[in-house]
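Let's start with one chain on its own, the form predicted alone, as structure tokens.
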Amino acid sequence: MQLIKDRFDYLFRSTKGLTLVAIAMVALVTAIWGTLSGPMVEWGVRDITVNLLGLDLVQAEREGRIIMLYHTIAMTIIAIEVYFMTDMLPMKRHEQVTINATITVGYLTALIFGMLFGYFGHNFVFHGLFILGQSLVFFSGILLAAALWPWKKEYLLEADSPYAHTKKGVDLERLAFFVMVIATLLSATFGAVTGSYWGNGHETFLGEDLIRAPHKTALQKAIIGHLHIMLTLVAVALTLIVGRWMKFKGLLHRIAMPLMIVGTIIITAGALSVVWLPWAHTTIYVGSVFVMFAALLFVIFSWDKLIKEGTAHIEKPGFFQKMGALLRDPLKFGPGWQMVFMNFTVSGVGIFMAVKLDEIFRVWPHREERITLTGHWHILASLIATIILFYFADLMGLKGKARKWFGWLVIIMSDLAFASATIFSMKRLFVAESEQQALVNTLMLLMDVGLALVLIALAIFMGWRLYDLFRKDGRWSKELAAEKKTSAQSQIEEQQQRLKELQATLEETSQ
């Protein structure tokens, strides 16, 4: 019984365990439901999955199922980012425990019952529990915002701190996290209000299906704005997280944090005003410039740091020595590289589409433009997932050759898949429809191979952690002991702080 209790404590009371469970859930859903589309249909794998699990797949309900699937995965990813934030940002221990517990119950309830409702018959009790799970996730966001309040005295920075701050000592990085959380809550509310009209003036649809509709309802525009901002805010949160991981500071940090704060506010305002303002997308572009420039400053800082640390023992390092230092650790090189690579597969494509929309893309068949938009969002979401894996693998203590193999496999194979998907979506620019089949076959193969190898690398990594969990004295036991020690130290420090405050209050009263 004690063995079960210890492992339960590790999985649901430690940051590493909570993250491990969440990533395992995402991996499980991705692996199973990934067999329902793409080449798996042609190979007959889809039919096996449907018959084995008894899935209820009515074609007319496809859009609803996909929306349910995306929401359950998205909430799990948000939970992972919240675990990272509560672990790395200073806050009281009871706040961390409450936030983590609330969002864990929330995302698991939403994921389990959302998938049951969407794919195993429509029992509306399950749908109610799905909404309950979403509500708990939202409430955990409110708790997180309260815990991150950057104007608390204990979180103010010294005047000589290398981290960005105001003259009064307000930590601008913490403020950036706070603004992102508030923006996420507003954006989630925006989607929830729209969702409350389902069946009463609003019907289920996929965003890419409406791209050529001449007239869109206010509710449809609201969903489009919700889609724009939520994935963007997940990316903003992850940029701040990896910046904290890499100890982003100094001059570039003092420039980047105000840009990130302003950019987040502008993008959120632009995305939510899509319903009312015809020029809302211009606002989004302006905000994106601020956020992307802040991310670029992080990339410059992190790569410079890796080079300096890797060549510290060399008096005058040459170009190849600097490159060797930069590429020495793929897990720490990866986040910056994926952000740069994103400009070629996501940002660059999106800007080009916006500039040449009427001249090129609206001349194409609707299916081609739809493919480009679908690929745009999927590549961005997958790039975010790879960066999460880099930080997660480092957090879990992956070292040596396994660290290098895992890191480079994820970088090279994911980028192969994303580049192939980008070329596939833009193929009509350089190949006629009558001559495309050879290129399409090659690109589809490269996409499948790249993604398959990334999933295999993740499966091996998760298998290693699962094997370790069954060992009596595995890494998990040491990680749990370290977590308990940190928690105890945090509680002692909080009690000492309370005693000091109480003593100061008593002295003021006696005077």
The other form holds:
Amino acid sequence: MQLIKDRFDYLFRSTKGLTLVAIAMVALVTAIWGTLSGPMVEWGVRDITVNLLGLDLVQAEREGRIIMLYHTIAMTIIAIEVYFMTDMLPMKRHEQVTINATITVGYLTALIFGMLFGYFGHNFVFHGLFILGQSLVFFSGILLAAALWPWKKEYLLEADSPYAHTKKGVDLERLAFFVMVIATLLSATFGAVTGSYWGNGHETFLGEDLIRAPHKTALQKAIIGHLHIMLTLVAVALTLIVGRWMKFKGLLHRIAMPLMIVGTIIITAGALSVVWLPWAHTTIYVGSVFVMFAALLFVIFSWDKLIKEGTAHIEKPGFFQKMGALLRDPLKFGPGWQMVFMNFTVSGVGIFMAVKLDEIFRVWPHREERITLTGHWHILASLIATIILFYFADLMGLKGKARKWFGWLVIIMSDLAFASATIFSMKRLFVAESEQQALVNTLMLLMDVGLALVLIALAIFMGWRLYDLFRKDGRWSKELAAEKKTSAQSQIEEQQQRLKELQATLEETSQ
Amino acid sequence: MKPLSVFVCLTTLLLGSCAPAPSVSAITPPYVDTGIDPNSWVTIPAGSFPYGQHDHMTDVDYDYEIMVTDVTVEQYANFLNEALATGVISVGEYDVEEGETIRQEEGVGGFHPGDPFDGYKHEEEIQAGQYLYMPFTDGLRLSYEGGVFTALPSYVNHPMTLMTWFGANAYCEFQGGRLPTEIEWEKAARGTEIINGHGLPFPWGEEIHGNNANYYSSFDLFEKMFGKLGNTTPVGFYNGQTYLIGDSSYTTLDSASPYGLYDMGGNVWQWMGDDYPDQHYRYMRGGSFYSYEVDLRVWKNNSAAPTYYSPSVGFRCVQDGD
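Show the other one: the form predicted in complex with its partner chain, since we just had the form predicted alone.
What follows is the whole complex; the chain from before opens it.
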């Protein structure tokens, strides 16, 4: 019994265990549901999955199923980010435990029952539980916002702190996290209110199918605003997380954090005001400039730090020595690189589309424009996933050759896939429909191979951790012990602080 | 082995393994007789039907006739010859407007009286004037020699492609008909039946198999012959017949719509006649041999400027009932 209890404690009460479970859940969903589209259909794998699992794939409900799938994956990704935040940001132990417990029950309920509702028949009890799960995730967000409250005395920074802060000592990084959480809660509310009309006036649709409709309803605009801002906020959260991981500080930090705060507010206001304001896109562009500039400052800082740390032993390092230092640790080089790469495959494409919309993209058939749009945001979502993997692998203590192999495999193969997907989505710029097949075949192959190798790397990693769980004194037991130790220390500090406060109160009242 | 070396090896292997694929314009398929008459029409009776993905019951309060198949290359060649003789169309250089650019293309064209213009965002004005119907471009399935248009022998019964919306509209009007509206087309495609609360998602039923229609990676006869992209199939190909070509045979499922129409899913997108306010786009229905199967669902549409042409876009006509 103790055997199971220890492992349960590790998997559901430690940050590493919780993250491991969440990534395993996403991997499981991706592995199974990934067989329902793309080349898996052509190879006949989809039919096997459908028959094996008894999936109920009503043609008219495809868009709804995809929306359920996106939501369940999104809930899990948000849970992973929350685990990272509760682990790395100072907060009370009981706050961390409550937030993690709430979001874990929430995302698992949403994921399990959401998928059951979407793919195994419309049992509305499942739908109710899916909503319940999402509500719990939302509630954990409120708890997180309360725990992050940046104006708490104990979280104020000293005047000489290298981290961005106000004159009164308010930690601007913490404020940026806080603003992001509030913006996420607002944006989730926006989606929830709109979603509540489902079956009562609102009909399921995919945003990319409506792109050319000159008149969209307020419900449709609200959903389009919601989906865009949620993905953006997931990216903002991750940028802040990797910044914290890389110990982002100093002058660039002091510039970046206000930009991130202001940018998050503007971009959220812009995305949500799409419902009412015809010029909302302008607001979004302004907010994006702030956020992207903040991210650029992080990249400059992190690469500079890697170079300086890697060449500390050399008096006057040359160019190649600096490059060697920069590329020495792919897990720490990766987040910054993927952010830079994003400019070629996501931001650059998006700006090009906006500038040349009427001249190029609206001349193409809608289906071509749709491929560009879906390619664009699938790549962004996948880039976010790879950055999560870098931090996750580092958190799980991946070292030595395994660290290098995993890191480089994820960087090179994912970028190969994303670059191919970008070219695929923009292929009409270079090749006519009737001549495209050779290019399409090559690109599809590169995409499949790139993604497959990333997934294989992840599968090996997860397999290793699964095997470790069966060992009595595996890494998991050491990680659990370390986490218990940290937790105990932090609780002692909290108790000592509380004791001081109580003694001060006693002294004050006894005078 | 260093990761970089592995990457270089893999990339080389991959690029080396990419066999060239033939383009559609380079393919010459064998002639296949499907036994379906492209000159036949059916009447769609007045009445309501489940419209769109969410099955809104929609009334069409008149009878109309619709072609059983897409317009074939041979039919279009005949039209061009007749229209050329009567001066309705002419051969020459035509301005083709694409966004902010205008280019000239040689081909067949004619007059279009223009469309109402609302000046809405992204809307482009379609003024009265001469428009390109069909460019003389690679992949065209008919020849023009000595002032006569002739369908290429292997393509006579394939759907006509590479004509603009203007070219499709002109054909139907020349024959005394018009292009179908989206509502008319969808009713003809899925009929009126409702099963388990939904109208038919495909013209032939609730499921799709490779032998139902010509779509991307459906492993149809021409995909087997020419590679994954394949080609158009002759109109009415999916009628339950087994075709014997050379040493190989291919069995189709009878995939007519409830009203007996063929190719209402896959093969080529079909131009619709609707001119909606606040936009210049023209819509298409049905999916094509380039489309994934989800785009063959009867409610899915596609859109493009009326000047657009493609080897995967065709059309059929309707006539108002008596």
